[in-house]
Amino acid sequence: MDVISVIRAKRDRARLTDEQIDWVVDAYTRGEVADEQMSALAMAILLNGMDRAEIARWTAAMIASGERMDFSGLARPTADKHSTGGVGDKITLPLAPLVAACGAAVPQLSGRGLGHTGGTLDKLESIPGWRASLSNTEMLDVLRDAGAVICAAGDGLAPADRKLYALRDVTGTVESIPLIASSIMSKKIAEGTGSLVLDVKVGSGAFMKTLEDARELAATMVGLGTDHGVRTVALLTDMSVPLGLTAGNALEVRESVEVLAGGGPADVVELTLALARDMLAAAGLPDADPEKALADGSAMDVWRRMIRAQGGDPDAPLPAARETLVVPAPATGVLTALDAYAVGVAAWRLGAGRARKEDAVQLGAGVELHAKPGATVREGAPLLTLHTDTPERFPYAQEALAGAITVSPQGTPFTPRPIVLDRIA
């Protein structure tokens, strides 16, 4: 077997054999295939695609590159959720303790933000003392104690994916649906969860801009989960507008705690409950009532136990940015557009995100929204508040927001997009 023949096969639109896929993934993980060679193959896959059998085999090869976790010793059924990423997407924070409060165990392996999309681990690290890195034993201990754990994936889990993801990020091949699907599902299947709900974002602030692309990705991932014995369902959800009223690490933690306390923005609550119901149904707990668990404080109790079990102090003050700048409404009327991607880029430029994986983030930086599309706004009244420790970033954030805000004349009809656009099982 040689890598040149594998590259040429996919370049010439041939389907890769099982043997070619097994060999090239293993050889790349071991360093026998060079980065530039895997870059060429990734680009050929981006341009020419893979069929379902190829994607399934590629996913299996990436799973086989590392260890597999086993939660069969837990007394509860396991359920997990994965989001493809968006702006203001803090849903994992209230969702994991909520589902645990309803009787499932939630082993949530999460990641960091890159570019305009936020990362769950970055958000939680704004809680003083909280640790993202846990050993497998520590992860199981937190699951047994609290019912939910949110942590970083260990180095032994799908190492082929970790290496390939970093390469795709710098070679313009992130958008390949076969590579996105196999990347996400190799980690989730290796994680060992019994059921999985996928939140596939659609819109300007998401990687999938159209419903057609999102449906293709969702159907591919649901098929992969099913083929590997994991009960899998996908919700296609709107990401044309930021979720909730905040984008930024500590800002989003604060909002998540508001949801767990029975309040919070309506769209965050709606999506959290929709995902919770599907997670509980997939875990064999269809009669559990997540709305009641939010209202009676049991989800908040799990949150506090989970944060403490990972070294955090749920009562400690969250970091706040040293500087703020108000962006006023440009006119009086109905706010009819507030572009998610622009808000995400603004938060990133304020310091909430990173351009490279090794960059540090400002825990207090981000964007606070004072109105969502459909609201009536008054010219000069606060529309957004920008937060950062480094005020020289303000002009760059404002530049990102140019053209992102549309205020239409009063009386203009406005119909918001639904949060959940479709469901694929």
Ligand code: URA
Second form
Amino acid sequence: MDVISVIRAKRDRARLTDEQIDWVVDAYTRGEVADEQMSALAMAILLNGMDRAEIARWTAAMIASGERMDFSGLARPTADKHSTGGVGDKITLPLAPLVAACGAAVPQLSGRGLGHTGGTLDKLESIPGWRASLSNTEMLDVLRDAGAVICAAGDGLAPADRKLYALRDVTGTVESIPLIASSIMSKKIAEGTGSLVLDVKVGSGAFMKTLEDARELAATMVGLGTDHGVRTVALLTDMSVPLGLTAGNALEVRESVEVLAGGGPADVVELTLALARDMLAAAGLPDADPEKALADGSAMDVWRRMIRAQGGDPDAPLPAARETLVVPAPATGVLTALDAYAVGVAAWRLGAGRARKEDAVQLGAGVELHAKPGATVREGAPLLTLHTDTPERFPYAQEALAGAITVSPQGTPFTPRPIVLDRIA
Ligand code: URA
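What's the form predicted in complex with the ligand like, now that we've got the form predicted alone?
Everything in the complex follows now, all chains and molecules, and the chain you saw is the first one.
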């Protein structure tokens, strides 16, 4: 087998054979196929696509590149959720302990942020002492003890995806439905969860900007999960506006703890409960009551146990940025738009995200919202607060926000977009 003929085949819109796919994924993982060759193939896939059978084989080859975990020895059914990434998307933080409090085991392997979207591990690292890297044995111990664990995927899990994702990130080949679907599902299937709920984000702050693309991605992933024996459901959810009232690591942890304490912004609570219900149903626990588990403090108890089990202190004060700057409302009227992508870029420029994988994030940096679309705002009153340790970044964040805020005359009718736009099972 030679790599140039595989690249040429996809360049010329041919179907890749099973043998070609198995060989190229394995040879790339072993270093026999060079990065520049895989970049060319990834670009050919982005431009010319893959059919269902090719995507399934590509996913299977990525799973086979590493180890598979096994949670079948646990007394509880396993349930996991994966979000395709958004702005202010802190849902994993309240959701994992909530679903565990309702009787499922939640092995949540999470990632770091890159670009304008935040990463769950970066958020949790703002809790003093908390550790993202666990061995497989430690992960199982936390899962047995607390019912939920949120940690980094080990090096042994789908190493082909680890290498390919890093390459796609720097070669403009992230936004390909076959490559996104196989990347996400290879990790989730290798992780060994029995059921999976996908939160496929749609809108300016998401990879998928249109409902049509999001539906295709969701259907592809649901098909891959089902074919591998994982009960998989996808919710298509709105990402045209940031989720909740915060974007940034420690700011989002604070908001998540508010949700676990029975408060928090309505959209975060609504989406957390919608995902929890689907996770519990997929795990075979349809009668569990996640609303009660939020209200009676049992989800908060699991959160505290889970954070402690990973070395964190749930009572320690969270880091705060050294400097803040208030962005006032530009006019009096109805706030009709607050663009998710712009807020994500602003938070990123303030230091909440990284430009290169090896950069450190500022734990206290980010954007706090004082109003969401639909609210009446008064000219000059605080609309956003920007947080950073490095105030020289304020002008760049303000630049990102130019055009992101629309205030319409008072009385302008406003129909909020529903959070959950569709469901694919
Ligand atoms: N998340 C992943 O894990 N992979 C992708 O390709 C995109 C988002």
